[in-house]
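Given next, in structure tokens, is a single chain: the form predicted on its own.
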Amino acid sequence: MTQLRTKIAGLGFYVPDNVVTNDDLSKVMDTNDQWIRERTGIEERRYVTRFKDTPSTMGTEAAKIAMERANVGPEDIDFVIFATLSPDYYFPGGGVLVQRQLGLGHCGALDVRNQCSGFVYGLSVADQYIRTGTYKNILLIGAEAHSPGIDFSTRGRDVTVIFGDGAGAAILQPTTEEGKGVLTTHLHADGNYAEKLAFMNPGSHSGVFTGQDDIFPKTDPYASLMITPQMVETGQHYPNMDGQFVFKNAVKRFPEVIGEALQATGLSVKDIDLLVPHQANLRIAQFVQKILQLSDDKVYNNIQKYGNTTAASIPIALCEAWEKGLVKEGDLVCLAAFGSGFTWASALIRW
């Protein structure tokens, strides 16, 4: 029996028109261009335009490009996987909204909440469906709109300067071509550090199992509510991050999960033609590049232009690299991500 693998038949990405520079941010918080560049490598990012862009609408625009490049229409899509940490609504998820906007009929729609690793997790899920012959045209989207929910004050600058908005999409199809397609995927998580990089409020935790009784005291009369006056007063309704702790874990897990993929396929770092890491922080990517001893032409980074777009960062970067001719037939492409959860993942693709 012929073995099915998953190929990427089409890629597309969309970023909002609104370009926000480091100098723009310095006007609303105590920061500056040099401070941001030295810590993150970011020069600018894109923010959504009100009444125009949402995660689902950006995902839809990216999907249209990917579908055209894959030569498929709405009637061909038989499953949607939508990865985001910033959905249009608390519920329902963005997958059904994209389904409606593209007119995809009644195909299934699955939402993935694995943050920075969301696109690779989604790719792994799609790969299983395609390998088993369940679906033939899967639309995989990573989309984020961070800007409506971050703290534009000096208090929140460590998080706010990092993130941007955008979406990337891929059409995944079966292939029987020997040695081509998704070769392997590897997924991991460690919930012990869930609160080190998190957006907890509004939430339904009621102050339980956060390990932060000082933030959610048992005497709080509003403790069972999604959001309380105390949370707003102290800025707890914004994302929080222990940057140094995240950095130390990221630079450990990236090489590990890449090595795991290479070992599973009998390949080595020297076989990688292009590494597309999640665009978390340019310093993390450079550190990992140094550990793996990869030359500059073997690692693609675009965080300088778009910031950290979480689940959208890998498909945006992969699509942009492909458009520039940096991904060619026969190339071995490695995708790797680390982020909130903690979750981390990798994939090896023979183009």
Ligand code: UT7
Second form
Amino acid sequence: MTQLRTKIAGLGFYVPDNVVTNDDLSKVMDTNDQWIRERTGIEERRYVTRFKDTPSTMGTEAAKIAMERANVGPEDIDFVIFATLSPDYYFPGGGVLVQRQLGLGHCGALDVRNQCSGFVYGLSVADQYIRTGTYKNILLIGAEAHSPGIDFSTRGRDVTVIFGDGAGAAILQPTTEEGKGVLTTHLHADGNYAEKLAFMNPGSHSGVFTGQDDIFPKTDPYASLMITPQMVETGQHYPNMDGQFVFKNAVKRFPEVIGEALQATGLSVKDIDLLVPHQANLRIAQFVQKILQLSDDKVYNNIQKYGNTTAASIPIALCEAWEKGLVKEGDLVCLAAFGSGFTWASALIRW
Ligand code: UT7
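Right, and the form predicted together with this ligand of this protein, after the form predicted on its own?
Okay, now the whole complex, with that chain kicking things off.
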């Protein structure tokens, strides 16, 4: 029987028009262009235009481009996978909002909550459906709007300067072309470090894991535990991150999970034509590049322009690299991600 594999039939990305430079940020918090460039490589990022762009609207725009390039219409899409950590609504998820905006009919819509690894996790899920012949056109989106939910006071500067907004999308289809398509995917997680990079409030945890007591009202049995005045007063309704700890784990897990994918396919680092790492921090990508001994032309980075767009970063970077002609027929493309969860993942694709 002919083996079905998953190919990327179309890619698209959308970033908002609103460019925010490091100097812009230094006007509202105690930071500066030099610190941000040196520690992260970021020069500017995009922020949603308020009251216009959301993760699902940006995902929809990216999807329209990917669909046109794959030559598929709304009636052809038989499954949606939407990855984000910054959803339009707490529920329902962004998948159904995209479905509505694109007029996709009643296909299934799945939301993925794996943060920076969301796109690769989504790709892995899609790959299973395509290989089994279940679906023929899957729309996979990674989209984030961080800027509405980060702390623009100096208190939040370590997190805030890193993140940017945007969306990327891919149309995934079956292929029977010998040796082509998604060759392998590898997913990992370690929930022991769930709170090392997290956006916990609003949430239903009521301090059970953190011992955090002071932000919950104790006397009123019906008071909201999801969002409380104390949370807002102390800024605990913003994301928090132990940057150095995340960094140390990232530089370990990226090479590890890339090595795992290579080993599973009997390939070696020398076979990689392009590595598209999650754009967490340029220093992390450079570290990984050094460990793997990859030349500059084999690693694609665009964090300088967009910041860290979490689940959107890989599809944005992959699409941009493809648009620049850096992804060619027959190339071996490696995707790799690490982030909150912790979760980490890799994929190898023969284009
Ligand atoms: O997708 C995964 C998402 N996250 C990551 O991948 C994050 C990984 N970690 C990182 O990227 C880095 O740890 C950061 C960029 C977040 C921070 O860089 P760092 O070199 O680890 O700096 P640090 O946290 O050790 O802070 C050094 C100093 C501190 O001041 P003191 O204590 O030395 O006086 C910070 O308060 O830099 C200060 N600082 C800043 N200064 C100016 C922290 N953030 C800023 C800022 N501007 N934005």
